[in-house]
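Have a look below at one chain only, the form predicted alone, in structure tokens format.
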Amino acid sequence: MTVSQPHRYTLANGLRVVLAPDATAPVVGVSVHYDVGFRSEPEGRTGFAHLFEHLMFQGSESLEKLAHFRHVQSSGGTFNGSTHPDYTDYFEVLPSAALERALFLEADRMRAPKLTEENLRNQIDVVKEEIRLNVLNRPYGGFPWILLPPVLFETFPNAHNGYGGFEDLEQATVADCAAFFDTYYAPANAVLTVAGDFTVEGAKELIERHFGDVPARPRPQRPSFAEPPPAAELRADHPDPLAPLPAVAIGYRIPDPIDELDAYLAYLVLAGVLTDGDGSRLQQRLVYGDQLVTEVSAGCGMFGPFEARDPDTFTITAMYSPDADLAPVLAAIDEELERLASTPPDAEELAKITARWAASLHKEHDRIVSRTLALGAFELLYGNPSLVYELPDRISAVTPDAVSAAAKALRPDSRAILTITPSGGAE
């Protein structure tokens, strides 16, 4: 991958643009990030951001239903969209000769998606089936991203189910969709990213041609979703008739990933120290040593790091035997955190983790789709797409003392514990 500083500029209608040329392969990635995710949903409209993502593929001002699919796939390309806590993204990856096609498709639906009663009812049914498949009819469905937030958080934006409840989805109207589009899908609330094999001058001309006349609308004011961390240990249990083993998710609040990035990165490294590889602290203690759990993992964010603004979450999840008790598992986790809080990891242990992180980031961003989406997300969240290329060095600079301080902050008197209890009974 050829790394060069991205070109950034803004169109007259407020659309922010990031261009990252790289001629090593004859492909381009195009993405549009909108500054709205499921934390922006109003009460009574859970799942609306994700439902609207589906609607954006159901035709637009100049294209009939399914035309987006046909135009991308006939060019040899791929496409998709996804909804996150604080943004929604759409992308295409195509041969570089098809760049203008992708830009036209994205501009056309930014200008006016087809918001009809037929499309809405159809996509409500599609989303309900997706929920059945991914949550209701799957072991550990929604664990922990749906089930843990209402234990850790109190406010609706942070605690509610981003997939949505069936009743809320069924009450959505075309008028709701139009208002959501008018508010959040304005050019000034979006970032267009193009990465891959193109020239900056050529891309600018095409972008102005297709996006320049998309009508400007005011950028919505983004509310703060901040809330204080829990003042006690909070617990909840979720019976799961499909789960073969009990499971636990422990959630802690962590520093603001935007304004306190270096402190946040220390928790990423801490997660690696705890659970990355067979030699990690909790793998050695819980899986191989005390044999209290069958698997354990840790990380930042309900969907991974760099996907949300404050507040964000550090999670530790584990599955254990039905014959085991949860108390020794929690005690062992607390003991390992206390050990790290009192004695920082040595340089060799830390170097292994940071080297893995750096290698993982380089590998991930070598893929054109991942690089395009990361550049757009970092422009949206941080106002700095170049941070994508700086992350390996920033993570490598995390010190043992910073990891120790992160471990010390994960206190048992300020966390949420969610347990999954198998409830299917014997056959």
Given for the second form:
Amino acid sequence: MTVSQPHRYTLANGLRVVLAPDATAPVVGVSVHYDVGFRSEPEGRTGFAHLFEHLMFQGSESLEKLAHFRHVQSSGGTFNGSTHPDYTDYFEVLPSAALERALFLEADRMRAPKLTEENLRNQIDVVKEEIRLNVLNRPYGGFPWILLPPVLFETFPNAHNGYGGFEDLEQATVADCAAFFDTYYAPANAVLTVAGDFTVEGAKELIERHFGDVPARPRPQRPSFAEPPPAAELRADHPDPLAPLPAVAIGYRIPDPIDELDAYLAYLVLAGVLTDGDGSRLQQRLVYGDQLVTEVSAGCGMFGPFEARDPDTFTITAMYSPDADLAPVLAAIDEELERLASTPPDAEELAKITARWAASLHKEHDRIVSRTLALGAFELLYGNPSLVYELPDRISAVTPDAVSAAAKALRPDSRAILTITPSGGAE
Amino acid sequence: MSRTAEEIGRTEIGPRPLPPLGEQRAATNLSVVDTVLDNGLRVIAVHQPTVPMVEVRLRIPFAGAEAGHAATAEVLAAAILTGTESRDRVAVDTELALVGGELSAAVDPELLSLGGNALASGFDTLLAVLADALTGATYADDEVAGEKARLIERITVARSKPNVIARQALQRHRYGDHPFTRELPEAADVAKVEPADVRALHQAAVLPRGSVLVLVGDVEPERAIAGAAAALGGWQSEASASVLPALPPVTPGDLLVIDRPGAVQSQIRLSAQSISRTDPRYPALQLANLAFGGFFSSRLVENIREDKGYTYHARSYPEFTPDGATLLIDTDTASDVTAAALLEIRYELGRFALVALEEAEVDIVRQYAIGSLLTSTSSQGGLASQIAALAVLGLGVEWLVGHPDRLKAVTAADVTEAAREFFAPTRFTGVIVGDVSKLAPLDRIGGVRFP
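Shown: the form predicted alone; wanted: the form predicted together with the partner chain:
So here's everything in the complex, that chain up top.
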């Protein structure tokens, strides 16, 4: 595999562009990342960033409702979008012959989306069905991404439910949509990424042709979402009538993923040491040794690493038997963290984590969807898409002492504990 | 600055034309070796050096008619990678991790599947760990006991999920007590499984003859085959892996309503008999399915999601077994619109079976089928999984390579015929899982049976 440096430039209207040509397969990925996620939605409008993402598929000046989907799919492509804490992405993956079409579709909705009352009402209904499907009608719905943040955080941007409450969704207006679009969907607030089978010169020409006349608007000031870490252990319980087993999520604050990347990576490696593979410490201790839990996992970010700016969360989740208590589970976790804090892991333990990360980054690169989205996200968050390719080296440079220090910083007196208690009483 | 939504949706130039498609470069030819080893194991190796990784998929036909088979098979899958004479659980994980590798096992009523990947430099290690498990998994008493306990809890969690409840209900409704329905064993049966049962099942059923190993990645096929032959030479048996007996055809009938008190959404699951991939009508059926509900721009999704807002998720799709295939239609809708959603599904089925399809609609699904095959097979993992799915049906890479041409040959008349033959609403049966106290309107449209 040869990976050349992605080509970066900025259009006159402020749109940042990342081009990553790679001719191994005759397919292309196109994505647009907008620098707004659910942390930016206003109070009283929970879920609005995600609802707005749905509306961006509902038509634009040149595209009737349903046309976006039909044009992508009739070109042999697939599409989607997703809303994250700090950004919203849209993408298409297509046979390379359809590159210009994908650029046209993205440019048209960046320039002039059709935000109508009818489409808004329809998509509010669809989003409510999505929430019923993924949260309300299933066990462990929203665990932990909706349930843990309000325990760990105090301020609205960090604590609120990014899927939104039905009452807030129902009150969304077309005027809200217009204001949100004008504020946050400016070309200067977005990153366009093209990866796969194309030439740089050809793509640049097509990009200028389609995006060049998207009018410039000011890039919004990005607020700080910083808030102090908890000064105590905070606890909350969520009764879940559908859940058969109790579960716990422990949330800790961690270093700024952007400004303190190497410190952040130490937590990524720590997560691997704790729960990646049967030989990892918490799998050995909690699942196979003491047999206190059915499953345990740890990681950075509510949806994985590199999805958010500061403040980000380190999470340990576990599911355990109704006959077991939480206290010994927490005690065992704290004991394992203390062991790591006092005795750094050895080189082989870290070599396992490093090799698995290298492999998983290769796999991510091999799937054109994830390659395109990763390059765009790293441009947006770090101003450096090449960082995707530097990560294996940066991760392997994390020292045993850094992992030990990270473990030491996960303190019981500054964390959030969210438990799920089965409340159905069935069976 | 504050523009209205109308101002935002309009520019001076006005609507612009959709650009045409450019020139499509063909995928490079795959270098493939498809062979059968001395022990009867079919091995398919494909060179796809896009990243320095290698993907492995092993599919072992693993059917069993005995009542306890599903439970023993689940415990076997949970414990097969927990240790051998030469490696304990931690050693397995450590060896794999050091080559960036992972392996996992899963079982269903048809197949025991082992799969994973590693850095290409660790190919031999990956094979060695796999071979050791296949020939020497010990199923230590304590590992089996631990896996049983966790399995019972996982089963409890799975049974609380609406999609699992609906799938189980549909399986019973379609096939009664056929072994194909035993996708999730009873916790009580798992509790009865002894380590000796698992060892005996491994001995009797984890067999190379009739199984297939797929290797895709940055390893030359000849070297991959040689590596597999060397690593798996000790995996021997004269017996053949156990193939699921043919399923009875799906009988059309009323939808059975299953009560799930308190549910805020209903699962609608429909099914009808279909045809296998090797049937000459299959390419037309594939396109018909896409047009009906197989992708976002389908009649089903455009109606009940994008027009009516009844659902977030609706789809139709084929399910293949060695001897045949069925069609499935899935959607989840709020309780108060469940009857209305079912009415729309029936309307779309009826219209699909009665009114000829236009060329334009067929061209869209054809382009989608060809293009999505290209993108889904452009990664090593995607290609490996596709080949493995075809291989268990007796097909090979040549089927994959030849499929775009088969799709190009399909006419609108062929698709119309497939729609007429397979999508008539009278061919379907199914289940609806939901809160019966909120589903009374179903009675007014009929064709449903309440508990």
